[in-house]
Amino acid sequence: MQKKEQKTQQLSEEKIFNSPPPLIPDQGLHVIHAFYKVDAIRISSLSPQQKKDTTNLFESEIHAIRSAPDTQLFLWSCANPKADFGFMLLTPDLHFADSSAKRLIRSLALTSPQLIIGYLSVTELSEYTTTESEFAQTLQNQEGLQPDSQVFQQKMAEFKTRMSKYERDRLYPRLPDWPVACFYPMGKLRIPGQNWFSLPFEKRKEFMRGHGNVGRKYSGRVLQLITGSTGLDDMEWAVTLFAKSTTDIKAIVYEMRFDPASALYADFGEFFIGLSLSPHQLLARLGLDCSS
């Protein structure tokens, strides 16, 4: 009886060790971006069976990850020669994100994947979002509406509905699998005389309002996901743009660079362009077609 209890306790301890409690942010999702190079010479030396085994294992891992609740996984062939493929994973639990990313790469071990860039961030709300009190002041000061008027109350109700959707889309987005994605990390300058973080809040908010107005011009053409990485990675934000053509990606980034928030204070990291593919299509493009 004592041995049985000891075995049960041992199994319980192993379960705890192998499955730590979920690590979930107060709000939002954890996000991992990763881009890799593979060894083309090594891939060309693999047998058809090795290619088939790799394909089966990779597709199995993809299915398992995508089956998890509140989880999205995007696979990209990287059009920039600096990397061969990449992925973006959004999920609440950081332990699940970490283990999934590692399992995914282990499944491609025969390709000798080499990390080019990996980035951790979280979905978050912007601190520069218009508040209810600010919107109410706008209705009174700019439109001359009184708080007890029907039009005022109707516009406030519409604002609350709109902001509720905005917050949900920012924190728990359901992203489109459009043909093209662009990823880059970015931050704000801290150089003397040009330090974003020394500006008064209202000035920063004014800059970001103009920046947002530029982005809204591309509604329906480019979907922007801005995730926060302060304290989690090297820069302050990760930017992911989804579009149907590289033309729209190029256009929005070009136009935004003339906006003062970017022209005066932006600090950009490397850019990666991903082409959305199915797992089978991606492996075939990497040279893992089982028939070859």
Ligand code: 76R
Second form
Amino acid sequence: MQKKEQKTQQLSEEKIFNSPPPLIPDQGLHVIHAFYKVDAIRISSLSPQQKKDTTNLFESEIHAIRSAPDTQLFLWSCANPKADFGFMLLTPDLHFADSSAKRLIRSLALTSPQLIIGYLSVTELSEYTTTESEFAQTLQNQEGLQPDSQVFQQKMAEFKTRMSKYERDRLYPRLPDWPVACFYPMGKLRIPGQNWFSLPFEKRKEFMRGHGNVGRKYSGRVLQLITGSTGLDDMEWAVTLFAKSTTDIKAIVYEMRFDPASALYADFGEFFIGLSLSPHQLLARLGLDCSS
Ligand code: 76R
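Return one more block: the form predicted in complex with the ligand, after the form predicted on its own shown previously.
After this comes the whole thing, all chains and molecules, with the earlier chain placed first.
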């Protein structure tokens, strides 16, 4: 083989090896949640220079990830002593999500991070939202509006605008960085006599309507992000709740326990409470304060 050809082949192999084609879902974003425990004894034995290098590397990785388009990265100190810190990364390309999550953890290698939970999911639309024809039926049956009337047409147009914003918000959420986050994997029971997945669609929709009504009472206090993980990870959804206080998190999860969709069918994984911190604050909390 000619030298030039050899070089071209080598270069293209390198390109394939380093950056495989992006893996982007048909719609929405990939989401990785991960929580780790660090080795406090090892951290306390690090030299100021090692702490400084770790801080610089970690901060530059965070900056690189946050600079990528359509990407959000949340950093949390974990208040449950079972983990020390965690993150949630939302981004379209799974290769980028995967390599970013690995680079982030490698940058903290000197703290010996041990994975406590890692979870993969995707943002998704709900199956149970009101369809256009259902809304049109309601306008006719409950409000007595004629489909050819101007009011009917206007209400339909408003509905479509509302729904397209709602769908965009579910698939491509711009999440607030509120002080407290709560993450837990969740499924629905599949046991004989209590199998969510063998219920007729209409029944499930009725349950979810009730669920939504409870949830909406917390509007402005709790923001939910429900991402789907069937076939991607152990349970069916990742639940991420953002709030301004642990009181609101506890209240909503408690009230949901009485709501039939959860009371009869919910199956929960482990719960994690994250406290939002800047990269610098987080490392200081882990004992990597360079001045110490
Ligand atoms: O997206 C929407 O707002 C529409 C209504 C809605 C759906 C479809 C909704 C509203 N949720 C939906 C789907 Mn929810 N949610 C949870 C939990 O701990 C527990 O018992 C349950 C955990 C909380 C706290 C919560 C909060 N939700 C889902 C699904 C998917 C079900 C499926 O597809 O089969 C799960 C697993 C789930 C779980 N939910 C809301 C909330 C809140 C606060 C709302 C109101 C959002 C708002 O409109 O402001």
